[in-house]
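Below, in structure tokens: the form predicted alone, a single chain.
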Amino acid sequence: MAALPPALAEVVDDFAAVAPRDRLQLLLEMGQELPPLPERFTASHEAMEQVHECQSPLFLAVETEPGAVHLFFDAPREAPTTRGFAGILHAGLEGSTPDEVLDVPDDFYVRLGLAELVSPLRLRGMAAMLARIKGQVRAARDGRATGASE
């Protein structure tokens, strides 16, 4: 399995560390978490971009700097699992860098153990967020511009 950026390993290691029934304790616990977007994104979601395949509305962006990725989500509280998942991207991935951010396999997911709580739907939604966050940080390394919401 590839190696995940410490901080992501260190969320997939909480999960582990808990009993299943606990996990989507911890999963909403981690929506909790998500920070406020900056003010530079509530007005308008035009510089963010959704992610269809969620279940409830999800608007992401991705801002990069030499050697660190900032990841941004805006997502309804009233959508706690999707804000879990949210909250579980942007513990384990922001600061990362480009290169540890695309080498995080498309299916880390897995190792949450989050299988048995949680619909495959459900799943699908977060690794939308993940190919969306990798979509962006590849248009940011090659100069393209991101997908903000159309």
Contents of the next structure:
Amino acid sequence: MAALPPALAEVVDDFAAVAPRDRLQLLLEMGQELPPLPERFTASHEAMEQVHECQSPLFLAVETEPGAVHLFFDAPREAPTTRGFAGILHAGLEGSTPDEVLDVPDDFYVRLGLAELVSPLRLRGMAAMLARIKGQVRAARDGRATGASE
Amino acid sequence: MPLPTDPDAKLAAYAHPERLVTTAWLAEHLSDPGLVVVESDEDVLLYETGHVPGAVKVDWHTDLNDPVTRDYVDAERFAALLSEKGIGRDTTVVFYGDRNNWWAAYALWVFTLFGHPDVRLLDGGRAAWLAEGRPMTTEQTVRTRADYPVVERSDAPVRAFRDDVLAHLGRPMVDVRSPSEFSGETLHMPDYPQEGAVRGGHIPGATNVPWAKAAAEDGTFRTVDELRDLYEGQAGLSADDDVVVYCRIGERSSHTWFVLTHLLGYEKVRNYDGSWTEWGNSVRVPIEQGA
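Switching from the form predicted alone: structure of the form predicted in complex with its partner chain?
Every component of the complex follows; first up is the chain already shown.
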């Protein structure tokens, strides 16, 4: 199995290190640490992709440069779980290379030990976010490759 | 001893005013012995961001659903949960939550399966409490353990299974989902995850009354006259009807179950919690499409 990017591995270790009941608190904190959305996204969600699989409205945007992927999330304050999932992905993947992002196992979130506390159904939202991030990273990479060959 | 009924004039007009409390009543009785406030939300972390002082949390996924079988927890698990939350069989339980008390009504309905005597909803839920600037805290609630008895669930009076619904065809049924789910145009409510039904549409003969119509803009329940107009004037129900309500997994319809049972006083309302995720996947059950 591919190794997780170091920052994501650290987040997973943080979750593994605390007692199950403290994992919810950690998830809450991850959501609180989600950076505010830059101005270019706040006016409208048009430039962002909605993750319909999340229980509450979540919008994400991915910007890629050759060596780094940048992630932007918009999740309402009344949806702390969804914000927490976004916070985990932001803390773990912001600034990673496109390949590192694409290599993250789709089921990495099972290692967070949240299934019993949050329920597997809710965790699907995080899987969906990762899938859409990868989709955008792939599209950007393929778009660039096509552009170069022209 | 159950706590006194909220004497509020709006509540007094409902069939069972003792099933609802106002924010003012709750604020006044918050520290009464014999009362436990339960927060039940869609989002499993919302309680942790701040809750009514002294409230405990009950989560519909992780506390009330059986982790393996598609069913509610059994009598032992329910007793253990309530004991841990400091709720005894004679405790007055007031539920509140997000989104017009959607999940709070669901939790209240599950407590009803176990016959918990005194269950009430906070009119307006979490939003009303917050809008009035009433106190919220992140302080961990510590309640003395209670000794809740092991009481077997009695599903039949308020819960319908698929075969019950098949036998009920031709009698009043309310589909509380969005109009596009009802017509079969979509399989899940707008902006929500698809929870896997292979067919769209509704149970033949069901009337579509989206659940949230029972709530006013501020999240409190509509007045008894407005509710009568909605369910009787427009949807054609009457108080002595035998009614089945359903949605997608039985949560939105517990809200409507509460309205028909406790606010309008219908005596025979059952919630079909298998709802569309079961019906829309069942082989050879009849389905109707279109508005």
